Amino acid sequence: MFDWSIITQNADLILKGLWITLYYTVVTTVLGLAMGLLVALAQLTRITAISWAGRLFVEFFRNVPLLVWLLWSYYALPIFLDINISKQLAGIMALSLYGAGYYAEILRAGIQTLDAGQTDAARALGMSTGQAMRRIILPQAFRRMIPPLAGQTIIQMKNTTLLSVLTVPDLLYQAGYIASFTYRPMEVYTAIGVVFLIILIPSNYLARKLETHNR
């Protein structure tokens, strides 16, 4: 028999841990954008040299795993560099770097997706390279984009679980903090598993009615 008065009488540390999950999506996606745009643009210049480091860049943190990058970033990186990393910068720096390789190859897609002869009027317009991707070029792919950014969005927040092996107190830590003292692993895990849902399925709903809306 499931016992219910588990999670209620730990809401608070669910609710805490929630918290913390959703800190580290939000914030980890941003600068996953943030970083992935700048990573999309360095693909798609003439410079070889910047391209080829975009390239370098998505085809690492695409093919090294999220945990194993996870504990590289705190255990390893402090070593080779001779600094002290927090649990917190190397969980975000990690996601963040790793998120951003995926959104880079979403943000690439979706730019080399408009017709080129837009960018050429732009730039018949007077406007510079700079001026056509932010006013015509970003906007445009940002709409097509929304699909496959909602859904690296929605598997950033379940990354986020990860954290947990760096003692990082997100949502799946505290699942596992309060199964240790209250031996019911069943209805804990549930309950994770159940917020998420409400979370996520509402999501993904808005992303397509964001779809529908911007064709």
Second form
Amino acid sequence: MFDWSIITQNADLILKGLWITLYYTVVTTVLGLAMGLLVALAQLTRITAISWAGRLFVEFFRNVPLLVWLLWSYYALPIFLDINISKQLAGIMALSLYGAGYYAEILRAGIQTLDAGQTDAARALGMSTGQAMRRIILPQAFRRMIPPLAGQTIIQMKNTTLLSVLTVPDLLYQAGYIASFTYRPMEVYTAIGVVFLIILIPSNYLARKLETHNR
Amino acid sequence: MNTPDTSRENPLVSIRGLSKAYAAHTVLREIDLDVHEGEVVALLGSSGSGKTTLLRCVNLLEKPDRGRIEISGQAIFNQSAGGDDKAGIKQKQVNTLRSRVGMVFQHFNLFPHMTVLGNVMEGPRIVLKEDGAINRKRAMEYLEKVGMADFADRMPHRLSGGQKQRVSIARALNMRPEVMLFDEPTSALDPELVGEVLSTMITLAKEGMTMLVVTHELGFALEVADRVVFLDQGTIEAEGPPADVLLHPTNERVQSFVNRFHATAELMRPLLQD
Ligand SMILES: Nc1ncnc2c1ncn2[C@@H]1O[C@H](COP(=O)(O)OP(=O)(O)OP(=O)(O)O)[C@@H](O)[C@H]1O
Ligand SMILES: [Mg+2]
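Now that the form predicted alone has been shown, please provide the structure of the form predicted in complex with its partner chain.
First the chain shown before, then all remaining chains and molecules of the complex.
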């Protein structure tokens, strides 16, 4: 009934999809974190216009469905701006910005819930805002935020499957492709699911370990 | 305990007409206060009287609304009613000022991600960009002074409250401040740990450190301070030599305040015999 040879015969396509998935996960996580940190810091400034812009950014990405945002970025944005955007670029941009919205919230909360006494102590020694951030606030905030950041990154990886709607050849796209000429969707999609589980179950386990370790 | 500067001409800390409000709630009203070199001033008052706010205004952790603050003759805040900041003080100068004023907090506020030694070395390292070896040597001397040299490599969470507070005193001292501010340094401690922190402070006072101390330890105020300042609802209600203000209070608010604390003064006596 099951014909698993379909999988071994097309292992190269699946492997290629896996690399694409990992590539987009890493790139959009790094970019998302960097932009997220900027947005978090923007929200924490005393300059009202900047903190509002940060707030707006977060609200936007937390409330727009990712699939809508992704399709809009690829199909609508180029028309608005009258430019050409490759599907790769559109995908990276859309996923990074979307991730940034969530990372920003984690980072902001981590910085804000840090005891105000830590800032006081740093400032009382004569540290500038930047020095206090770099030496006292961020190291503590990051340490605490590792578990939620790891959790968000796992979600980020799962979200890359949506790239297949832009015909970016990630794992899910390859599955659809293989299924289309082998007529064995059952084996193919099962295999893809298993690949995700193999990667993400240990990752989740690790994230939980970090959480207890940091307590 | 030590002989305060008798010239009385150039106070180390000079506060004039200092006012501060949180929204509609006025916390400090037209405060005038001088602290002279080598002087220990105890700041007393009931909860909510504005002691912490006044102390935090001295190093501008809290921004006053009006008034003038000078440290060693240098204006670090100067704002008249409705007017602009006349001294034109830049953030950089504020940071420099803070590096010259040591502060000890009620809840220690040690940096939990650094060792004891790391905490003490952090200020000179980052703010004064000081050489590591010199910094380390002096940090160890200050840890020795507060009796914490053996704990240099510990992380703060493995210390008792009294030990934490002594480390935080060493951290402030390592900046070699001109004046030390203490905000209820023993209030968060178990009673049996209060003594070790107070005796560290007594040592500092004897060495001639200029200190402005918010405290509920009337014994400390009585025996160690050169002067007490009693704050009530944001104004200085009484001020003078500790014995005059605390033992023969003429002000009824001071009187009722003192009555609540008689027991503590008795507890302090054994600590002061040497
Ligand atoms: N950040 C703030 N925002 C609003 N009100 C504040 C703030 N900080 C202090 N207050 C108010 O200012 C008043 C004085 O506070 P402050 O902390 O200076 O008193 P305190 O004399 O140090 O009291 P305690 O002995 O309890 O420490 C209090 O009524 C307090 O509620
Ligand atoms: Mg207070």
